[in-house]
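One chain comes next, on its own, written out as structure tokens in the form predicted alone.
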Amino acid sequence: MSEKPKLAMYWAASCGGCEISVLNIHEHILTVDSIFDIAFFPCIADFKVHHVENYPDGYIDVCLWNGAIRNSESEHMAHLLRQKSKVLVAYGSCAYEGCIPALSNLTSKAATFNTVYGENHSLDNPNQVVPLTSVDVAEGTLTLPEFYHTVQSLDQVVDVDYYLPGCPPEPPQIWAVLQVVVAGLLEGAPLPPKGSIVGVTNTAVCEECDRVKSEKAIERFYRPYEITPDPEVCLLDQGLVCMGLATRGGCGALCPQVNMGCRGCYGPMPGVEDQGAKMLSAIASVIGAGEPGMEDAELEEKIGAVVDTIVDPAGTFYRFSMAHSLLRRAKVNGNGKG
């Protein structure tokens, strides 16, 4: 039996560009492949659930997980790598922070259902026929995984050992973490302290980017698509929203670069319990609405009208970090388990 040290990957809750972007390591990958033995990676081979479920306990030396948790079956092979793995790695956004599936905390299962089975224009559903978890047929009993009322983190679910964002990760920190582990696994030299973010910095993103920077007065908000940028100047500055503020650098402040503003995808600032709601307050102290002297009602009534320049600030300000915000889900009725 090969001595190599195993790798897993998994894929949850997630659009599947975190497992595209290991591949963005380039020649790297063949290093991989030469240091490790995939134990688990169905995007890219047969791998069978019944396989991790055979395997020892620790069997898996580092564990890639992306994707957020959103139904019965995530929850399951999460506790099942969790117990299989040495190290699990919250592997991108979905997986970190709840991202894009965890907008749907804004809403319920019973909504959400309705929205896809019912109100789907592209679906001839009289009847309301909506998934079962479990129907008979002539040949048997098939199933399907419980589809959750609330979308959760990774360590929402099980223990976590490091965590690297991005949406998806940058090649250079992923190279670096896989670095890091195979020198503590293969060298014995000493892991980042559990629980580590890696691949990141301690600065905000506005820290890495080059744009020209000044006394901010925003009297309305744009979306990229409505404006030509000045590739000089802060975007915020122009008034599109850019959360590179409230983010953690260490992705180089790559949409800054191409002109559109930072997403949020790193996380919050070290020390911020909210990232969305630190980022409102960064707005809300660069607003230029109102004069001297003018009436409070007025003045709430001009401030209002640049805030409502704003589309959809929920989906803005909490992309990517809703699961692990102090809103964490809106209350809703339709509730269901999870």
Contents of the next structure:
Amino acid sequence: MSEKPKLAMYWAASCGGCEISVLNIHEHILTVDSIFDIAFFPCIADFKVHHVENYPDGYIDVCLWNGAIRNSESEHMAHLLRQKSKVLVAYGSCAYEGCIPALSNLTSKAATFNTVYGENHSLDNPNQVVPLTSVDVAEGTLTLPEFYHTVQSLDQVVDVDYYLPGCPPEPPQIWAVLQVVVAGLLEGAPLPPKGSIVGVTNTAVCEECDRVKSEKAIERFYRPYEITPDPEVCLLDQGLVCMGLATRGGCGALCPQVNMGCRGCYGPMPGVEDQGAKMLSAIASVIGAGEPGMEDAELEEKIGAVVDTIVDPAGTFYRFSMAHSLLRRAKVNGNGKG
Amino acid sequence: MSEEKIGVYICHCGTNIAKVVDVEDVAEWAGNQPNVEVSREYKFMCSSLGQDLIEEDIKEKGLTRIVVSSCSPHMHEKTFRTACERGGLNPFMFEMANIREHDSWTTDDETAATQKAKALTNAAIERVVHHEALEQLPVEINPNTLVVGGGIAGITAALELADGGRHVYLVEREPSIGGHMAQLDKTFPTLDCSACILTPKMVDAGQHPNITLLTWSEVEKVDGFIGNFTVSIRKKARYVNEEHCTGCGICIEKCPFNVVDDIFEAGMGDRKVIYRPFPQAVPKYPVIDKENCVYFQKGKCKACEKFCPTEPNSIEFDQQDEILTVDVGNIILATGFQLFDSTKIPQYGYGRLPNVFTGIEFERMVNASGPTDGKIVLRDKKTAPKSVAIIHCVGSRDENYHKYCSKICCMYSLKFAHLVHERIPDAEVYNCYIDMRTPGKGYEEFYNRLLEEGTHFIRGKVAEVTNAARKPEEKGKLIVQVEDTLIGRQRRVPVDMVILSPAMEAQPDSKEISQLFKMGCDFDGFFTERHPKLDPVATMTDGILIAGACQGPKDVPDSVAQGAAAAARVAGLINLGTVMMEPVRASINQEDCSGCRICNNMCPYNAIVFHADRKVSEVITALCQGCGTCVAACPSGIISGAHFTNDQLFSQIEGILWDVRPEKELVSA
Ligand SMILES: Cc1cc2nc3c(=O)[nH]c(=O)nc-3n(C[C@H](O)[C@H](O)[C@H](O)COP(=O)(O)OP(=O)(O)OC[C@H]3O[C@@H](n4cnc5c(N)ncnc54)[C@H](O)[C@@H]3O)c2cc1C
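Rather than the form predicted alone that you just supplied, could I have the structure of the form predicted together with the partner chain?
Following is the full complex, with the preceding chain placed first.
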């Protein structure tokens, strides 16, 4: 084996976009290739788990982990790669905060199975077969990982060194972070303190967005297809839910630049425990309904009507951060209904 | 963190806390919590001996944080902060847990109460570790004062301050000051003539060099905080130029149109369309009632202008409302009360049976300058009644209307009885009362006097007043159906006249007024005092005081006392020159603000400015009142509220949940 530092990248509950984002750093990928030896990277290289199992502890210098912890396999792999890696990076929103997979924390395992395998228009499953962790067949016992009730972020399962947010992280930020890591590994330059969130700024996305912001009084919310937004004016001021103000910057405000409200994928601002709650209280603060002196009941009704124009508030405000939020999951009773 | 040395003090509050909470157990338990250096329990922590404990422990044991578990911070936070200060600690290194109002007073369950006392104490212990030293901010007090409401309470407050050399803006929404007292004839219990004692004060207020009298005016907007309020006042158009008008009254005389005066005369008499509410009105300038003025409605008449003798003419049909802006340091609200609407109790017949009168109608009737020149007569304005029934508690002490006692109605009902005896000596007078409530200097004596004057007292709540006669002697009379509880019989008392004694209730706009001035009002609409016993004229908002019947039913002596008390409060503050303000303020980290502007229109004190050049928002510390609205609203979490930081709040929450084992997280099913 050469003396080059070892790089790994693994996917758990994720879409594969994070892998693509690494390749999306364009020609820099050649530099990455020249600096690192790939030790494990199921998307692009044919390594098996037993290869990893056979590495000595700490053999991998940097492991970019993407994906949330959805089942017993992802949990097992998280422990394994933690053991084998010097630096474990929660790469991308799923690993950092649970992201889209964690929205299923709003319901139960049973309800998720029911949607995926049971009552669903595109299904034909007359016997209601659902995945089991083990099945005896003539040839022996077949096993599957156990599907968990709750989706967790990586750091809820193992110790994490750095976080690189984004769905997926933006190429310039990835490259910047890789450079810092490389400088640390090869030249002994100081690495950021453990636990740092890297590849981000300390201000909200609005800082990077040139739209003109005004004092707010929102009388109704729109979904993106309902209006053609003014390209110069703050999207939220126009009634389009934009999470930019509750979201850490670093992405360059790409979405608002193309008339799409920020979805919030870079996660909460420093010191904020719950991005969704923060956004909710901000939105609640600027609803323009009612007049001074109005009776409470009438005012409540007026405010309710404005709030009702937000479709799927939980999915909107906690789209990326459910697993890592103060909420974490909805309480569900035995039958899996919320 | 582990270097902190916390002192914990559990108060018995006599038996208030110790009766239910096992204070020894809580103290012992607290002593075992991390960072706790000493933990004690004591009979009265607020006593000077209790405070000394804190002071000495700080000095001797080097305590760095203090927790007192006792009553509400409203009561004694200041006391204990000062004790910390005397011991040499920054007063904000202190946290108070309320184990009385929030705990011992809510239950008899000793186990649960003790457990909760631990939770509340622990929350304070965990929070106080995160406290930071804060310095109070001195704020200068503007020596001018705004008094809202020119009834006897407001007039008194204004005169007290003005006589003491301070400037007062006295705002009254009617054309004249005087309030309800101006409508009264005699005042209990001494029966001095209301006008005789009131008008000199009104004149004083009108002429005082230190009082800017703004009648026919209303406050529209209030900004700022104690010491520095900016108030916008709408001075409604009078259509009479106050500089030229001499108050000669010729315009009133010559105005050809009369309308019913529903306000001052309570519908009992007429007034002209250009009018003064009453002859002794202050100021003397009349107003034109635009709605009823033929010139304003039809474009013709102008009699007032024609006959106005002043040069230049004082009538100004094109006068507009004016908005005045004044800066004041304190505001006294003395907006008074309104009378319960007796038509809401249809069985008493008011509005339906002509000879049923309300108390205020009767006051106008007996008033020598009133619509009947002081004669007590039936609705026909001629016939003197031979018998009169006075019904107490109309709308008061009644589940359906107001549960409270209006406090003054027994006394004014007795006064009415006396006045009937005085004016119609052979009339029979019946007072129907539930309980006779006459506490006050000379009040019980007044009741005794009425007992001797031959008034019939019937103890019982009147069921109905009707004109449906059952017996010949009831024909043409009003029959008062009442259960006389003292003889245990239903009675039907036929009378010629019935006088209802309606409840005093809050002004109909008291809720809006409380919002305008950012202070509280209770469920009944009366303004809420800071403390019902110990701080009756202050409110929860510094710099806003209340006096008179706007705070609750009250007679003239009490209203005057409160007016003077509020003035004394303000005068004291003005003398100090500055007040120390809580350093609990919000601040925006300028570097981290992204300029999203969510907070910009959030601040009730207009303390947030947006710098368009740098695209960041900023909190002006001197204006911030620390309410926390912007802190909660900021989606980026970069507005921090001193003394209410995330660390402090989350650790407090964790502390309170110390005994709640987190449910095992449902990860795998
Ligand atoms: C029938 C009757 C008989 C009574 N007899 C007696 C008696 O014999 N002896 C006795 O001691 N007490 C008596 N009282 C009680 C007495 O009237 C009150 O105690 C007293 O009037 C209270 O004074 P005040 O200044 O608090 O309120 P008010 O007299 O109500 O004065 C409040 C003033 O504020 C003004 N105002 C209200 N809102 C605003 C606003 N938003 N802006 C500007 N101005 C505003 C009003 O126009 C009014 O002028 C009697 C009451 C009634 C109803």
